[in-house]
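For reference, the chain that follows is the form predicted alone, supplied as structure tokens.
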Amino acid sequence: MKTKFNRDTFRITEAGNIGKFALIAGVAGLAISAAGYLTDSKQFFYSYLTAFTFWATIGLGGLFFTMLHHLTSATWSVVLRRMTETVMATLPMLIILFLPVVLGMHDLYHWTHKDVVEHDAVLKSKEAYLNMPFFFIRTALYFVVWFLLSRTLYNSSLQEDQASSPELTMKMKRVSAPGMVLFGLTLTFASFDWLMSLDPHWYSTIYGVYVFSGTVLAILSFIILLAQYLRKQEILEDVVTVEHYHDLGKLLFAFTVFWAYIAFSQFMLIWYANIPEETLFFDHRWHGSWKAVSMIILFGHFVVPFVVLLTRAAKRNLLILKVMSVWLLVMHWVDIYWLVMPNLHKEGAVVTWMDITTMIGVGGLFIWLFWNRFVSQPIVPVKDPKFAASVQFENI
């Protein structure tokens, strides 16, 4: 069924079957994955952590983009704001979706085994931080911060749809200022806890920034694909124009370079210091087929998008942006897989069917919740004082 849109109210009146299909796919994916848990629980937990991280970074990217919009008082991105607000509104669901990670703590994190810690000097020295009670306290804090920020900003935006006021605009800006600091801290420490501690002997002080750079690329790609889907349905085609895609293309290009800069900085600092306990991370990812995956990330996550998006014409070409958005989302998954899986498959990359079913399972529920919220409200902030100016925005 075709999605129908009311141009006067900016509401989707008939949402089609996207939500229904996403829910069915999500439930089926998780059910099949649960069957995989019975046959290979360790593979299940690693696959699930990869899938959870992928979709969680998209939700967190929505929170970042929304707060950045408010802090900069941007005009061009007003027409995109409801999209990113609805993406961040999925964050509370992640609390429930994190439960399988909790159940798999002993399979994922060997610092949770007391007998191992007692005979490992490095783990013993980190025991004050890497212990299960403190891990759960920190994780609860991350979700509370994300929940409060996303809920406050989302509800304030919906209130603005009823009656625009300078007070609401200032409230969202005031929340975003400390919110951005809290976002940076929580995302950094969540990446330390959930990903970096998979190999607790290794550490990197810019690991959180590395994860953040991929997060921003993921949300930009998601926005571009969503906007182009709506455009294909003849929705917002005269509201989200080539000018907005151009700016999204600029950001996509800029954060591709930023990701490469952080990735190279992390590698270079470890390489020239040549301290054995620090080089283990890259050494593990240079064995067997992991070497090929490392090269795929180098060229796929940086070289290809850098060359393709380099020109102004490419950033204004909707087909190129669509292809590169799909490409970068795939590379984002490969990147997360590269961060997680060498801790399980040490001799080479092994892609299993559970990697696919967990992605479908978590992703289906993510899309279902996103789409149901998205179609329940005007899909643009209709009473934003800068809405008309955003529609008329042109690049200089």
Given for the second form:
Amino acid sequence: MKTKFNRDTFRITEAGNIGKFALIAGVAGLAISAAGYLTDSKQFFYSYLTAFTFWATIGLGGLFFTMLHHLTSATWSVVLRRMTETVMATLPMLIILFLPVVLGMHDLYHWTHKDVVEHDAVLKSKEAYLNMPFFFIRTALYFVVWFLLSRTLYNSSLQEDQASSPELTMKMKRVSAPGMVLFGLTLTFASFDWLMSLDPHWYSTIYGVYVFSGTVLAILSFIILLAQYLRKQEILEDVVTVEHYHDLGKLLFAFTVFWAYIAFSQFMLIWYANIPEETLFFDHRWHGSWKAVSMIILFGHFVVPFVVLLTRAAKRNLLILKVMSVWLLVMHWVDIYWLVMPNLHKEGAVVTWMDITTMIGVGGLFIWLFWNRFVSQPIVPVKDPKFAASVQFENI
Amino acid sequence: MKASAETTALQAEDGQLIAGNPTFHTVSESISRIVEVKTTKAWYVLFGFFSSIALIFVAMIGYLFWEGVGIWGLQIPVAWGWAIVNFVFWVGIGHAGTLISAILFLLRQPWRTSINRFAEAMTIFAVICAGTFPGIHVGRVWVAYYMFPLPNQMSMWPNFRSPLLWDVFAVGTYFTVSLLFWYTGLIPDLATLRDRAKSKIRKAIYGAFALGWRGSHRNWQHYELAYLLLAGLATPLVLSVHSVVSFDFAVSNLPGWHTTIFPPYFVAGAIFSGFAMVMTLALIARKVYNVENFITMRHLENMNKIILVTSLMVGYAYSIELFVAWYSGNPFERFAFWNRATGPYAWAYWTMVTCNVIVPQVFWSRRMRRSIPVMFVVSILVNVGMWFERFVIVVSSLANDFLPSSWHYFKPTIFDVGMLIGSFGLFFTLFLLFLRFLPMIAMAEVKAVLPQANPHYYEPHGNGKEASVKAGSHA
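Here we have the form predicted alone; I need the corresponding form predicted in complex with its partner chain.
And the full complex, kicking off with our chain again.
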């Protein structure tokens, strides 16, 4: 069944089968992964955490992009706003999908074992932070913040669809300003808690910024793919024009470089200072086949997209952008895999079927939630005062 | 009432960039006049004052060369003192100019046109002040050329693995690109001054620097292309220069210096202090030279927003550093930060936190963002705070290092203080010369953001595209 679109109301009238397919894939993916839990629970939890983080960063990217749009009073991105808003609105739902991580705490996080902590002076000294109750309180707090921010922003945006008013525009700005501060803090501490504490002895102050840089790339890639999917269905093909893709391409390029800058800063400083407790992180990732994964990240996450996206022509070529978005999403997954998995497979990289099924499982449910919400409302903020200007926007 | 306040707020954001509805001619007139009228007495007084201070700087440098770096308050373990603090401080100041000229240009922020010229000038002068300090710190200045990798018969090379050498390249590149960028932007304006010149000699000098600019279509096309390319090249420099400066500290093993967040943290701090300096200069210049129509409240408010954002980034870095020092479980890390906040330099640490993190929070309020006395005070406090930030990083980490027997309290000498003040003398001397001889606002660029610069401005109404082609709406 083909997706149908009403050009006057900007609503998708017949949503097609995407939601249904995504739900089936999600449930099936998780069900098969559950079988993995029965055979190798440790592997299951590590794979699951990787998949969960991947989709959570896309959701967080939606929140970031939406708030940045409001704060900078941008015009060009108005036509993309409802897409990023819907991604953002999906984020709080992930709290339900976080439950397997809670169940797997003991398999994932070394510091949850009381007996280990007792005999480890370093872990003992940070017990005030790394303990289970506080971990749960913090995670709940992150989701509460994300829920409140995304709900307020999303609802105001829908309200604007009825009747636009300066108060609503200002309200979204006002929420976004402190929202951005909260976003920065929650993203940082979530990355410390969920990812960095997998190796509880190791620490790096730039870690939050590193995860953030990947998050922005993930949402940009996701939006490019979504807009191109709609374009193929002849939806918004004259609203999201090549000019918008060009701008998305510029940001994709800029954040590819930003990611490399942050990754290099972290690597170079640790390599140079050569303090054993810090170099261990890279030592693990330079061991056996992990070395190959590290090289894939260096070339795949930076060199290739840098060269490909450098020219103006490439940023205005929808096919190149599509390929690079898929590429960068794959690289984003490899990057998270590289952060998580060496804690389990110390001898070398191992990709199991659970890595794939958990991605399909969490991803299917994420897409299902996203798509159902997306088709239930106009897919652009029609009454935004800058909507017409955004459609006509041109790079000069 | 509330609704109308918000409507005004939004309209202010969308409204004209330049107030007073000037024509192309009045723009040239009001900016060029500043450098064409007879030099005022006040200018001579200020120039005399600041160049005297700059002379003290020169004299002190002479004494330093004669006597050696022992005239500073340096003692082991604090072998790096105010000279490095001043170096980092001045390099940081420069960053706002590059951000305004390069990044805001690429991000299509047309409001930058009113402030970019003197912000870029500030960049160049700040880098000159910065470059002086490592140059005079080397001890044997007569072999300062060893800093450059010059082929020589002794096969002596600088240590390519040292971030100090990377600094030479980073700051050198930065200075060159900033100068080229500034000069490229100046060419059309220099031609305007040439065309307006009344005396032959004036015409010859401005004419030579205008490189034969005729304002033809082809001239403009080349100009725009060069400007865009330079903006693209300068953008990574905004991040790389201060990152390399941060490497000077962060590659070491010293707690308080070695932390991975340093590169982006230093960059944010640099932009923060740079904007504060632009603000201080802009507030004085717009009043003295009567260019309030060009640097309007909207420009000032936007700059205050950037100051607030970068203040929050710096605050984030302070907090994360502090948290991770505790989280590391490493007693040396923990001590370094505990000592900063409660030890002998606690007064400096809390000055830094107050000026950099607490004070700029007033800019959450729109009224404060638009109050000139408030922003003037804040901009100065921010620069005080940012100087202290570098002082805290450099001195407090070194003074209490691994051997408690060698700990001591760093005391600056008269030469430390004199050279800091002297560098300000040099900076303002150069800045006054700039104000006197070059157009402080980019006339050609300002003309391009006037509504009548739009090719459709004189067309009859009703083509349905007016909303989008209004100057300044391409945000």
